[in-house]
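First, one chain by itself: the form predicted on its own, in structure tokens.
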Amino acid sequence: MANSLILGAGFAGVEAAIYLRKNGHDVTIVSDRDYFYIYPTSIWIPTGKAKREDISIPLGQLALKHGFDFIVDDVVKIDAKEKKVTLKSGEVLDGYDNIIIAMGQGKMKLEGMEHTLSICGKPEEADEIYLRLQELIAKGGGKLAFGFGGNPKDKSAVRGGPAFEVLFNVHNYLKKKGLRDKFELTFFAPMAKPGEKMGEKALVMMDKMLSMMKINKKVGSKIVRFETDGVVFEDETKLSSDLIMFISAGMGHPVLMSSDLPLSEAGYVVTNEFNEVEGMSGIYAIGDSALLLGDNDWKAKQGHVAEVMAKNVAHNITNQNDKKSYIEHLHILCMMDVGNGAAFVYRSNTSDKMIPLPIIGHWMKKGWGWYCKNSKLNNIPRIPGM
């Protein structure tokens, strides 16, 4: 059977490894960390409801369960045409039949980014948000700002959901502690209608939630820079804050942008609907590394789409005459947790909905986190379609 090299151990990379192994292929993963991190459940780290080890799976455990090899190192160069990958250690990997690029994406840089923390960045940043919040609680209060940015070159690169989730979780956390009135919470974003990808119904409901929770809103003005004590906007206003959580919009991964791969204007790898890089035999791009096809303006890079791409690539490598496309799976699907409940969000070409699920929604997302971890470790069966 063919041997495949997978660059990245996120949702796309791990899923591709699992399904290629099921098809009997030899697989090696290269990752810059020695664990798989379940980002959707990291939203509970800032309030102490979860720790990093709770939402991580060591690659060694996954490798043992599924029979793949892994290398912990940074990828520094990709020569796609020659099928060569150079690592930070100096090792050059070649001789693979297939190279699957699943390295995620880079982040757009704004002035003063060092003064912000992100729930979608390095896992250590979620821990730092928790520590900073505890310091402010010990002081008796403070001003907290939660926001996300956009990429005008690719609207699919926005990560807005986790910002709302952390914001609402912090609100309910402080409320439970009897300290909510000691904190000023503000949501901010440069676009006029942040969250509109989820649909008009969701947009209306989000505004109602912000109002009910007495959360301030600053939207529709470009972010100029971040400072130690706040956010400065193009309209010459400043949002004062003791803690800034900001999810920057995505762009192409720096290593990919210096490669010989075909890239979109925003730096994502251009593939066909089967995630093949055309003109480069055996080269694939999946997950956040790949440009999303489709002409709708609400499409978004999400974990379930990354996993569909991964499964399809594993299938297509094995079944060249019966290829599967990911296009029909392009929809927004998430359980937006608020700490004491959740809202089910769905968006497709024909439908958009946001359904409040008090109490049970929170436990449904908790259950999904448990399922994700244990199903990937083969401790429980996979549910078809998940």
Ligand SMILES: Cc1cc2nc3c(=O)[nH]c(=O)nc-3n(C[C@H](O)[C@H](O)[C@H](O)COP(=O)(O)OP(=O)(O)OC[C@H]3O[C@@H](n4cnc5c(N)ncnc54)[C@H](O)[C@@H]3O)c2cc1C
The other form holds:
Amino acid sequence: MANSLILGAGFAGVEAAIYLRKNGHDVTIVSDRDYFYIYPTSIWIPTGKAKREDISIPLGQLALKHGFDFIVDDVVKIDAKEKKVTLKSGEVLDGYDNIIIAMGQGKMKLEGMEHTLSICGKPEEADEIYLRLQELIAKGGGKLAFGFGGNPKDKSAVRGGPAFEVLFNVHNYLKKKGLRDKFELTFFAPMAKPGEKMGEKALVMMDKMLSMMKINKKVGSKIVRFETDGVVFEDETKLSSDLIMFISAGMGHPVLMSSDLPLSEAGYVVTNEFNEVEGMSGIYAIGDSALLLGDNDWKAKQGHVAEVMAKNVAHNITNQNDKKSYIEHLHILCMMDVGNGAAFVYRSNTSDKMIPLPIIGHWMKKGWGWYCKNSKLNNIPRIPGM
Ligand SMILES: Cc1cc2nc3c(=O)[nH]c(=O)nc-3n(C[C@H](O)[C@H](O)[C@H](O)COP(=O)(O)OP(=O)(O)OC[C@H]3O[C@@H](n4cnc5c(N)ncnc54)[C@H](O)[C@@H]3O)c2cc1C
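One more: the block was the form predicted on its own; return the form predicted in complex with the ligand.
Starting with the chain above, the whole complex follows.
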């Protein structure tokens, strides 16, 4: 059986490891963290409803259950043609039949971004949002800004859903504490119709939710820079804020951008529909690291797409004559949580839906988090397609 080196232990890397092991292959994962972080449920960290350990699985536990090896170190260089990977410690990994790139994506840099915190960044940033919110609560109130940016070179690089989730969760959290009137909440984004990827119905509903919750909206003007106390826009206005939660648009991971891999304009690894890097035998890219194929402009980098790509690659490595493509699985699927309910969002070429699910939706998302953890640890069986 072949031996595979997987770079990154997120949704894509862990799923690839699990399925390659099921197919009897030898697997080594390299990750800069010693745990798998379940990003979709990290939206509860800023309000203290979840802690990092609740939404993480130690890689040691996963390795033991599935029988793969792992190295905790940073990948600093990839020489794809030579199939060589250099780690921060200086170790060079080579001699693998397959290298699967699953390192997620990089972030677009804007001036003053050090004054912002992102729910989509390093896990430490989610913890920091919680601490900063607690400080403002202790002070008696403040101004909070929540937003996301876009990448003109790749529309799939925008991640807006979690910004709305954190914003609505914070609103409900403050309301429950009887402190909502002490805080001014503003949603901001440079595009005129933020969230339009989710479909027209979702856009209308988001607008209604913002006004119902008395959340200000500042959209349609480019962000010029962030300052310690606010966001400056191209239309020369400034949004004052004591805490800025900003999800910058994605772009290629910096290590991939300095490699010999073929890249899209935005820096994502170009593969075919089977996630193979053409012209480089045994090199694959999956999850957020890979350029999403397909010509619809609503496609989005999502966890379930990352997992399909991973499963396919494990299958394709084993069955070279019967390869699987991820294209038909490209749709938006998410449970957008608001803290006391959620909305089910679905978008495909033929349909767009946003179904409000008060109370039950929140518990469904919680249930999914539990399922994700326990099914990956083999404590419960996998539900087909999940
Ligand atoms: C807050 C939030 C909410 C989300 N909600 C949803 C949702 O509801 N539904 C949905 O489908 N998707 C959702 N997503 C998107 C989904 O989480 C991503 O698409 C998914 O995480 C992509 O998986 P990945 O493995 O490609 O990348 P990642 O999860 O980013 O994993 C990349 C891995 O590579 C490692 N790594 C990075 N650089 C290096 C390096 N130099 N050396 C070694 N290791 C490295 C990282 O530590 C990490 O383990 C959400 C994302 C966020 C951030």
